[in-house]
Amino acid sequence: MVRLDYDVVIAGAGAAGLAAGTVCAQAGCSTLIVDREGRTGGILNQCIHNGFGLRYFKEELTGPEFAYRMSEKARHAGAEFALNSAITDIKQLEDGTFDIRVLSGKDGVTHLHARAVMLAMGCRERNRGAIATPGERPAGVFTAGTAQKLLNCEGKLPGKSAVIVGSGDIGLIMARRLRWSGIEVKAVIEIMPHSAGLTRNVVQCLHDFDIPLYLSTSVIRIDGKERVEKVVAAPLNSDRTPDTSRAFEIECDTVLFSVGLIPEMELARKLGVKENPATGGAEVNSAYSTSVPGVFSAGNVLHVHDLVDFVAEEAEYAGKCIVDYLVGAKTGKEFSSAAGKNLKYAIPNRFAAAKATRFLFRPTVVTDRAVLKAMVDGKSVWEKKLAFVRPAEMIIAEVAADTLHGDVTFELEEL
């Protein structure tokens, strides 16, 4: 059986894995990036629309262009790749290093030995079953990402007329993509009172094409025998239950679900990594180290980001932290951070007061004026004023070193 030794093994060759791999390889660490797909870039390869890279590369790129540039950076830095390869098992050895079993059609089973592991597997879509939508089980029901791959990568139309359930960014972008392909988009239906996608996507993908967005509305049934024939929707009452007396039908032959993403945590669970129930990803400190020493996590497998540029930035920093870990750097005394009023989560979950920390939050309210506060022992010790706060958009706050001394709870106060 073949065994190969590396300083760092990275699971996932999307934006996060490529960014972290570039930094590790540039620092002289032997780095292997493993991915089950046959090409690097992950989901970016099917995102042929533009809007990527404005922050990270300072120019507007399509998804495949962004993926290519990230891949070239990693290759030029000296990172190696194992594509068409699946990690089937991973465990930590008594000396703190890791044994990783990889299966590929080309090489069979390979054992990798690594001093550090980076989890960058991204996330997967929630489907119809995840939200228990009633009705028949006809053909024509897809997740938005599956329809995107079908259309953009395989050149096949998913249907002739569509309803999109959920207003996540992939669903909004697919509404525009379907219209460009001659497919009628009857409606986007969202159970929340606000869109789950970026404001720019609501404007560019729905408003610009006169596609109706039904907020606070639920799909209560999908009907059809061989193929989808219609969906039945109803507005929600004040208690968030469907008002069936006001139900309405929309005829269509295709339904796309864009109802959220779930971090791919199977490998993390094999290692016993502590999970964050607020994000579905791992708990990490400000060095992006998980509860298992030597295991790091960043990108959408940690928490679902709104922009891929932020994924790359976060993973790049995590790569620097991996290099520090390999040379024996210490993080110092750590304090905990938690999400309080009007916040879904705060990342990282632990931080070292002696170093500047970049915190990321997901708000739960819609407001145009707010203040973000860091509370220690019930007192505000740091504040930042914010404008245009939306649940679909992350809040990023840089907190200087020696600002927070003690366990902190962040709160978002509407003004």
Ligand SMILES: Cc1cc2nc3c(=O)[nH]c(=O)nc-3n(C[C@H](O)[C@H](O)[C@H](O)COP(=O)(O)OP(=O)(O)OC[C@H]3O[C@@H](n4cnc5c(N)ncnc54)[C@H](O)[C@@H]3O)c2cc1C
Given for the second form:
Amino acid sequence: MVRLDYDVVIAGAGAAGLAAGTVCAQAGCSTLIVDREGRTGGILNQCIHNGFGLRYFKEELTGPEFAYRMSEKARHAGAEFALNSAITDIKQLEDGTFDIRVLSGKDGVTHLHARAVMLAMGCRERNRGAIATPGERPAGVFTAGTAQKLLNCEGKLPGKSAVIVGSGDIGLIMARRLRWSGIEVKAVIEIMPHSAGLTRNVVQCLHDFDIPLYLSTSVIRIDGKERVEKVVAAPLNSDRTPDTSRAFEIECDTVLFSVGLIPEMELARKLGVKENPATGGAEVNSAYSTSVPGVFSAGNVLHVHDLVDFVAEEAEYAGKCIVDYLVGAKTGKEFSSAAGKNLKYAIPNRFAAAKATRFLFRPTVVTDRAVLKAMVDGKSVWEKKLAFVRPAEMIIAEVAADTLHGDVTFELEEL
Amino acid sequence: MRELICISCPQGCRLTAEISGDSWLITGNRCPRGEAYAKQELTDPRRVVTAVMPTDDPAHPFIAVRTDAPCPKAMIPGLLNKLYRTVVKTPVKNGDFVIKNIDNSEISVIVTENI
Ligand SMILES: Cc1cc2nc3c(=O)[nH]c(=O)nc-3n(C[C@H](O)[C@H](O)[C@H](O)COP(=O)(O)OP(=O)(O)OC[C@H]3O[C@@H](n4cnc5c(N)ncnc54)[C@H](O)[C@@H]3O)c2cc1C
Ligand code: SF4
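Switching from the form predicted on its own: structure of the form predicted together with the ligand?
Up next: the whole complex, starting with the chain shown before.
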């Protein structure tokens, strides 16, 4: 670290932090990107499979390749890095600037000063406790991401035969990785009636290997003394309780849980930013500013993305907004936006009517034809037709400037 | 008639292929890559292979690699076996070849990180 005073300090050097840092540095702002890991790229480094960057780089890349390109861009733009450094606290000072406490093995505790802060800490996996499966607590139970890190970064095999609980993308990708590493995958068990991951991952990670996917099925027990011996599962009744009369057993020595991700919000909470219960992240306006002026957020810490390309695009835009904030640009009159029928959430939560806004939604239904409506005072003032709506895929809608004059609720109508 | 799902991008279009003799009618694709995918998948299915290989550097004992083009499915188990048994000599950088032209298939394996 050359200096301790920056225009922008970014917490996290994943795709989001790197994309925002590139834009800020290019605009001439002094920018420091801080990460507790020893290398840049965040979660991408353990995602050694391909499928990244089709949209952003127009090329299909692996996670480490995407990370490398983003890191080079940020370096060339002139962003500085502080690695092996965890941000442990951020405080807003009376003049609206920030004091940032950093802990590193090399320098111990240091304090940074910044005019703006970007939260780009990514997310962590929900663990098994979070969904509380009954049974003993034998060895051989991992979250899918932990198993991914063991295998892809340390070359360690988690076991010999596995059952994967939850059909999120990490679980699906891990099913293929286990098979390619010589480990048997007995089944993927999903409590919902549809896969939580992208269809292409169901095809190339399960169908390719004839791995059965049990939908609307719940794991009711994990048995084993020292090591996992079997999983007991049961299909759900129409009231969504397990039908134990149809319970079945699957022998295995390893269970991977892929039951979702939650934004890493500890630091944000210390800053007192307002949270959005539907995303688990912060509430933001269309400039990606949280409720604390000068604190911005994008990427998986804002809401869980399925595609890194969208993370990079979103964070680039947030980077531009940070630059605007630093030069003192005003956003103008804001209205609120909320998620209504068939939508889990809408981002941003507030928007400036005078500017075009890109809204992001997470649908709760599976349908092949739908219409997205913006309701103001109970009337639909803007609509967009959609094909192939899936909870695993984010909906993106650009709304032109001066279209929405009032607080809006978005609704998704199935056709 | 055959039904399949295009895996060339996250859209995951549902394709149907009607084949009569030499003529193919592919529907359901939202871009031309879907048609190419269906023809390839029904005649010679291929996948990009990604894996980690051991290295000679104790500080970085494993390195991520991939094939530089999709690999015929039947070749994959043999290729993986070879990858797990071959030690990568460091230093290497992103894009360097570790195995060239596997079994005269014109497909090569490249590393995807710098060590
Ligand atoms: C297993 C898996 C598979 C995926 N597969 C695909 C795919 O095939 N295609 C695709 O496009 N996308 C995929 N994604 C999605 C995509 O990779 C991620 O959404 C994206 O990389 C997230 O970027 P991020 O910067 O928001 O978060 P992260 O990459 O998680 O970065 C956050 C960084 O912040 C750091 N950090 C956190 N707290 C602190 C702190 N207090 N102090 C300092 N540093 C901190 C962390 O160390 C980390 O480096 C996948 C994701 C996962 C998890
Ligand atoms: S047909 Fe085109 S749009 Fe559809 S999944 Fe294939 S590549 Fe994507």
